[in-house]
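Heads up, the chain below is alone and in the form predicted on its own; it's given as structure tokens.
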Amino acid sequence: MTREQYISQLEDASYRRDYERIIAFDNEHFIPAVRFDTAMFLMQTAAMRQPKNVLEIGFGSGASSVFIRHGLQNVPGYRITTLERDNNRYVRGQALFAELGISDIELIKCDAFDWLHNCDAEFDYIFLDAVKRDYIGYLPFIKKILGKNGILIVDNTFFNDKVLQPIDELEEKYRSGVGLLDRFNRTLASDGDFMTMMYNIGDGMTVAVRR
């Protein structure tokens, strides 16, 4: 028996269910989504954390913020915002959320780096999950807004363990971005404003507190 075989017998079916649902659902199109485990994961952190006001960048098939949402059910007067620049992915995200009967995630069609050049809100947990060569790009805005004692999850940052291999024997066509990647993970590894650990979770977790 594999570990993944001993945890599926003890694990609740019913989130199992629920991502299979979330993963099929009106699934035209090719979809980003979270692997089970990292759902789980950004449950858990939520039920443990209590924030009261989330943002995830990367909204994808919407199993990261409907899990997020799993782990908040105690929590009064939460607020989920989440952004994506994709049409059918936000078309299909409030199919989804009407589908669920989900009416308290906010989910925004846009350009992340717009949106969040112009907010002036202060968020206690931030899930990132966009374009991995911007992740990068999108950590002075998350300094920003990020309040003290925030989490940051920000989720593929092995990226199926491209960051692990030297740049010259990669394809040409990953090397710029597993470049920026690399780049980001040292900086905010190295970044006295948090305390940073990477996870061997789904294809990378890292998790930042906010000093």
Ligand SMILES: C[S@@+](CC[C@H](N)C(=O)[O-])C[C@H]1O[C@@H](n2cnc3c(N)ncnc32)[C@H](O)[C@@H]1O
Given for the second form:
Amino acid sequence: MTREQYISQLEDASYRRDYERIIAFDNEHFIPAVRFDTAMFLMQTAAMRQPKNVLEIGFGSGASSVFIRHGLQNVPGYRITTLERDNNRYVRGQALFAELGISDIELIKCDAFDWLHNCDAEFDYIFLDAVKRDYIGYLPFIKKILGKNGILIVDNTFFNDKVLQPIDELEEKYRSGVGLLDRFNRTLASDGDFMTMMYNIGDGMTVAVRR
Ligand SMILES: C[S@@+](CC[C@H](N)C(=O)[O-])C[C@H]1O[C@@H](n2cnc3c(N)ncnc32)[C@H](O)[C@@H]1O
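One more: the block was the form predicted on its own; return the form predicted in complex with the ligand.
After this comes the whole thing, all chains and molecules, with the earlier chain placed first.
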């Protein structure tokens, strides 16, 4: 038996059902989503941190925002804002929330960079899960809007292990994106404003706490 099989015997089946329901909902086209273990990690970090104001960059299927919300059920007056530029995913997301009876996640159709340019709110939990090569470009905005002791969680920071390989051994089409993601990982890890750790969960989850 693998570790994953052992863990799946112990997990609460209702979370797995919730996850499958989100992934399977109106799944006409491929929809990117966090993995189940990542969704659980987000739920638990949200429950541990009890943030009041959550921002997600990259709504996708809705799995991550719904699981963050699961973690906030004891937080009075929490807010979750999630950004998605793809119209089909936005429309699907609205229908998903109607189906699940969720009215307290604000799904905004926009380009995240445009939105961030005009954002003057402060967040205490940010989940970044957009285009990997863009992560480095989000960092200045995140530093502006993530409050003291706020938490930044970033998905896919291994990028299917491509960041582990020498850049000149990668297929040409990946080189610049992987180079930018590697720059992001190293910049964040060495930024004294954050206490950062990269975890071997899913496709790599980086957690950075704002000092
Ligand atoms: C990996 S998926 C997110 C998966 C999602 N967290 C989930 O669990 O279902 C990344 C999403 O970010 C969106 N995205 C990428 N760049 C964006 C941008 N600049 N502004 C808004 N959305 C963006 C993509 O359209 C895509 O749906």
